[in-house]
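Coming up is one lone chain in structure tokens, specifically the form predicted on its own.
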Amino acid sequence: MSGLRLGSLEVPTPVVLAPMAGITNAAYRRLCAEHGAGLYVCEMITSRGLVEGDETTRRMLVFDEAEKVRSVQLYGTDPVYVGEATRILCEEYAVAHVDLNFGCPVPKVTRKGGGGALPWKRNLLGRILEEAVAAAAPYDVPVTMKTRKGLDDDHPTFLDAGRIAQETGVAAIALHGRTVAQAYSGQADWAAIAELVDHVDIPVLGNGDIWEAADALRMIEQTGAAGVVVGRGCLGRPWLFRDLAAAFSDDGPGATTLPTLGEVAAMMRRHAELLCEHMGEERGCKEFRKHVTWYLKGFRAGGELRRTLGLVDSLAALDRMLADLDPAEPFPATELGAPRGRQGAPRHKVVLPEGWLDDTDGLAGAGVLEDVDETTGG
């Protein structure tokens, strides 16, 4: 299939790296981009934090020198803040794409009416999208949005969200095929993605349960989506973007070449090196520690080696530890198609502001719901 068009932005391969807090920093985006084509989104930032000059927010807006297409996901509940934050991203940071998060299931976000809770308020959603699109228009920057099926099975929002996105000039909508109540548990509902494709004329991107390149092709075939969004499937597996680029190429997917442990070790070293370039060696090595378990998942590396790798404090030490791995060990076939990252259990009840479900159309709470602190995407 052809690439993905978002307004004036052409993405050669219809694959988007989902923003993940503490993961998709400049180093990881560069690493993934080195393995394949696509769109690589910066960690989610808050609109209020950006507008008010919060230092943590500003520090997150770091881009690699090789990052030609800058993409940022923005979180917000106030139309004015979101609009101004969008303008700042376009004018001061030269971003080429702004994505708005309406899918985060984290309770500290939904209890303020943000993330996956916000699409329940149709008017508020429309106002936010209008402000963002208007702010980005002078810079010819496309605005997209990400959402979920709904709060839970009894409170769906995705079809209305798709309609509102189209009416307000949003370039595309990404749908995670789970509800807020599901969080990351259970199985993603690809049928809902197909339903949204039939419901709107703008491109729909499918998200949820893409663990291998074959899953992405299957999702496109089953839903008619214009592209896919990949999150947890690439944790410790940046080469997934190589497989995805091959799968979507004119030559077709072909046979997947799985990396040996030696090749995985080389990717680990490259990842740590990029982190150190951006953050300094001490902090970069500390940031790398969280990735060790994902990279070595399923391999026979012993517990003591895993433990020491999880405490690595320098590139020299990392080199010594990686030298102890068996470079010829094949990739564990048992890990193919297996879920990665957080999963957890569904929530019995979504945490919402008091009276949130009483009204689907109001602007209640706009301007007072958002905190400055950064959180995870959804």
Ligand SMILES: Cc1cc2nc3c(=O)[nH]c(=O)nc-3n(C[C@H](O)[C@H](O)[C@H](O)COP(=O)(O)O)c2cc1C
The other form holds:
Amino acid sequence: MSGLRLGSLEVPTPVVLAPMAGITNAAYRRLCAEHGAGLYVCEMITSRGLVEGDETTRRMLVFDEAEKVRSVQLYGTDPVYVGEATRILCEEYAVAHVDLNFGCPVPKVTRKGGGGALPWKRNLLGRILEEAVAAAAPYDVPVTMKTRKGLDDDHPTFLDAGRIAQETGVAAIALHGRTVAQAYSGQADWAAIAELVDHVDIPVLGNGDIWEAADALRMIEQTGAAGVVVGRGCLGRPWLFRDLAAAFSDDGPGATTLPTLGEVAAMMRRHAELLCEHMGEERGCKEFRKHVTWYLKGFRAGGELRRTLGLVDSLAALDRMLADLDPAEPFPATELGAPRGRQGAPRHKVVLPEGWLDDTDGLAGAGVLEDVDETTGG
Ligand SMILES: Cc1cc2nc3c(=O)[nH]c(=O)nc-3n(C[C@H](O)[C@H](O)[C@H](O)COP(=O)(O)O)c2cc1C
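Please give the corresponding structure for the form predicted in complex with this ligand, as opposed to the form predicted on its own shown earlier.
What follows is the whole complex; the chain from before opens it.
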């Protein structure tokens, strides 16, 4: 299996860390990169926040010194803002890759026609992609888009989105095999990924329900995708990137990494340490708390210890707590191949702007949701 080519960017291992709001910050990207190889996308940044110099937005655009290839996902509904934000990313942040978010299912976003709702408006989608591609071209930076199958089963968008992406010079399209209505429930439809591969000439990246490296290989085999995008599978399991790198190497898949609890504790420590380096100890420890449950999933570690770890406020306290874990406890085999992270229930109705479904051409919606914030991604 060869690497992934995104325009002029060569990714030797065709594996992409999915952008995940609140997760894929500089510390986490570095942690994953320390285990494997691939492309690691920054959590979503809003175009308007970037263009208007919003403090929170700018603070999120932090890269680790070891991060040689900077990759950022942008959110936006207004072609002008998205174009300008792309230019800023290339000019001021020296990014090597810009991804555009057309998949977010959060009602706060789709209500205004953003994220996963936007591809319904084909003209608007085309305009946004054109602006981003034009802004990135002088810097030779590839633009990709990430989307879902459609609004719901009756309102598919992915094939048109693929065609429009290709026509506008987008370097690749990532498809999460669920509709907006499904959010994270049910199973990702890999057949849709295969359909998109047949429909377009640009590389298609498959996304949804890769829990182990073997799933990634199976997805490529079943769909013909040029690469995979992995999200929830690596929550509390940054070493999944090691298995993925091995799976796509010439030597083929190695044995699944099964860290003992002691080894997991060392990874937790490393994660917390990187967060503290980037954010300061207080914020870093606070950020780390959400990862505790994922790291300990399936291990026997007692409720009280989990609870205190979930309140950790310093690295010294973390060290004391981690010392209470049994380092010899083996990795819980029950967790292998098991879903983790968000799952939730499907939505009965996708929340959309009034009249959104009346036509597929209108530019209505442009600019109406430039005020979304970075915490909503999905
Ligand atoms: C906590 C969380 C945050 C997410 N944030 C984003 C985001 O900002 N942008 C985006 O395109 N997708 C986002 N997603 C979706 C993932 O990128 C991915 O498409 C989805 O989780 C399906 O892949 P998976 O089955 O490998 O997790 C998010 C998912 C999760 C669980």
